[in-house]
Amino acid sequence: MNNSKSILNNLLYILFFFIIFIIYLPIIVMIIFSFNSSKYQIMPFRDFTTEWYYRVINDTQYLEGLTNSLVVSFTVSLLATILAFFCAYSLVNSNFRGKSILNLFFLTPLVVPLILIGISLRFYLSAQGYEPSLYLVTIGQSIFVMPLAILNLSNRMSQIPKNLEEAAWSLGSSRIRSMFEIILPSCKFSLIATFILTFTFAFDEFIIAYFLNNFSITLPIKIWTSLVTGFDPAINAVGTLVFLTSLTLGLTAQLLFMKK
């Protein structure tokens, strides 16, 4: 029976590995074609390079493309991060009919299709009279990492004693200054988690930044357009620098999740 099982646990690691591989073998192969001097992505691997590096940073496209996803996520996460901060402690410390099928509702932009996301924001701001921009890009980031955001921020505020409001309460604390002395300060970890978290994920979006936007480009859509105007081999820097930009934001978000 113990061998039996030992071989089970050693097949699902084996099978758990292979499907780490799949899934980043096409980034490990992005990552060494940024340093390849070839201009095609062919074998063999020619010259050793940093070319492809310095000309990112020298394109003004790219910069632009960067400053503008920049702006755009810091303003999402923030705006996001604060509102779902108030909106996770009304969830939390509220009881009413109804209140799972609301909890419910706010996570529903997480398992909506971003481009149906995309699509009908442009509708309705264009009906309203809005032209596309970065503003309303921000307002469509915005809507889709909240869920993110508030389910995070919930979790956090579950784990808070009670008795610590109700104590400050009784000694003549109001509300708001219960929720500014106690709880955001047994939050601080997770909110700035949450406020990375959220970043990474508004740096990376592309579907609603496409949608909502007009002549502004983030280093997304730059990113799209080089690919479909034609291969750059400066393309596998870009994603090179971004995916490890993520990767590091995500790991050091996980570790502040994990503080208490």
The other form holds:
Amino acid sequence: MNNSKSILNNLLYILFFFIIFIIYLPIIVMIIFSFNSSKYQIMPFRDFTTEWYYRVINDTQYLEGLTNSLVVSFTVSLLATILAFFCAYSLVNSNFRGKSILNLFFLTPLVVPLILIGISLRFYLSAQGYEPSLYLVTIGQSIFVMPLAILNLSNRMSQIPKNLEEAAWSLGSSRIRSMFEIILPSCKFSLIATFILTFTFAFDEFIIAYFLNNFSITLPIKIWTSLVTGFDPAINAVGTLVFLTSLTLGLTAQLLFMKK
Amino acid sequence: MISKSINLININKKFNSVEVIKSFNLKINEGEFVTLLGPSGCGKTTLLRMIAGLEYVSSGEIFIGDENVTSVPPNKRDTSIMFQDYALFPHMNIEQNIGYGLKLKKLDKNTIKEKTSSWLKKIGLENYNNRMPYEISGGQRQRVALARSLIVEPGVLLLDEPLGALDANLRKTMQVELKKIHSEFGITFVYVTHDQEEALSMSSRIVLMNEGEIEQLSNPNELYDKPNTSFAAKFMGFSNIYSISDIQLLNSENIIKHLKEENTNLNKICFRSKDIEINPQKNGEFKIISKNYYGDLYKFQAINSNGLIINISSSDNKISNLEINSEVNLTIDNSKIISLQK
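One more: the block was the form predicted alone; return the form predicted in complex with its partner chain.
Once more the chain from above appears, this time first in line as the rest of the complex follows.
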């Protein structure tokens, strides 16, 4: 009996790693080819090289894209985290008719296709007389990542006992003060984690950035244009760098969420 | 410290459509130790939270001292509340927790330091100032919470089952401590509990609550000795509560005589199990049907031929020989029988 169980266990174990392998296979291939000296993305593997990495580092267009992406993503995640903090506070601490519907409204950007957000924002903002630019990208991407930030923070806030704040009020603290002195420190790790998570989402985001932008490029846009204009092996190197950064940030965020 | 009175005038509270407090009137004098006692769901905690300002009243008025505070937010009220789980701020150390109220009062750093260290000393935690709340024991947390509430010198201290999370021994010690602190500071204490023993041992008056209303308001020994209603009697540990129709089933001379002397509009009677005298006798009126040992006493149940069950307890050694199915006669002193209104 035990024997058949352990066989089943092992099978599931193998299946698990097989699925993980399938998911990560393209990325593994990309990482391997980023060190391949051949100009073409085909086997066999030629010589080991770090040339593509040098090319990327010395390519001003990649650097420009990277800088834009970093600045925009930083602004987006900062904006989204701060707004989401207040938003989550009011959602968690209030009880009014229609709260669950409003809650849903806050979360819809998560399920609406990105392309719709991109198009509608482009049309709306152009009609208002705004030129597509990185500022608009910042606004658009903030809308895109806000639901995530609200979800994370309200999840944490609903775990904080209500009577912590009540004790502070009874000692003479105003509501604003208790929000900053009691709730904010209790959300410390979640705030950092939310910042990192929204950062990685904004950093990878392509559709909104493409629709709300005229001439400035972000890193995902640069990668896309290099692919359209013909294959450049340096893409593998860029992809590897982005993947490793995202992985590190994502894991850090996960660890911070676990710390509360 | 300046002690304040509390006056609750015609308070009503509804949660959605459920009425949890019904036309509640209560005046608490300065310096009193009043306990709101009752089973869970009777509205005692809601009432306390309304005094603190953490809950709105649906209608009615609350006065603290001479001030009408009905719509005053909690931070502007001269009250301080202490919770069952203490609600210490987890990101502040013990010293910062105790000093938080003073920081809000914008006292200068040295005064805060001075006052908090004198309180740390008073509660016996002078070397714990840098510890975090999760690094100290439940009893110590309880004392920190008490110091944090009292350091702001409130006119009224509200306590929401503050001993509920402690073990039995520590609870007894803290009852004595709290009582001492109350007489030392002389401020008004409003204490919420469902534990009748706690209420009896500490309060100057007890408000027994039932379904959002006052069931009985009296001092502890009056409540213990002379409950007005069967609810109060049950809550105060009377195990023998009978309606008139029950008593008809009783052939016992003694109790029937008492009832005949009473006026007829009486509804129910009660008496304590320890006040019944047991006389073992062959062919006695009652038969023992259960016997349980509780350390310093035995508890019995006896039944008569009409099926009326009476609870008896005794610490008498002779009685401990009684076994199930022993036949006994029961008598009770008339003065021990209490008439109830409902």
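Just so you know, these numbers come straight off a predicted model, no measurement behind them. Positions refer to the first chain, counted from 1. If you superpose the two forms and keep the largest set of C-alpha atoms that fall within 1.5 Å, you have the rigid core.
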Taking the rigid core as reference, does the Cα of L12 move 2 Å or more between the two forms?
yes
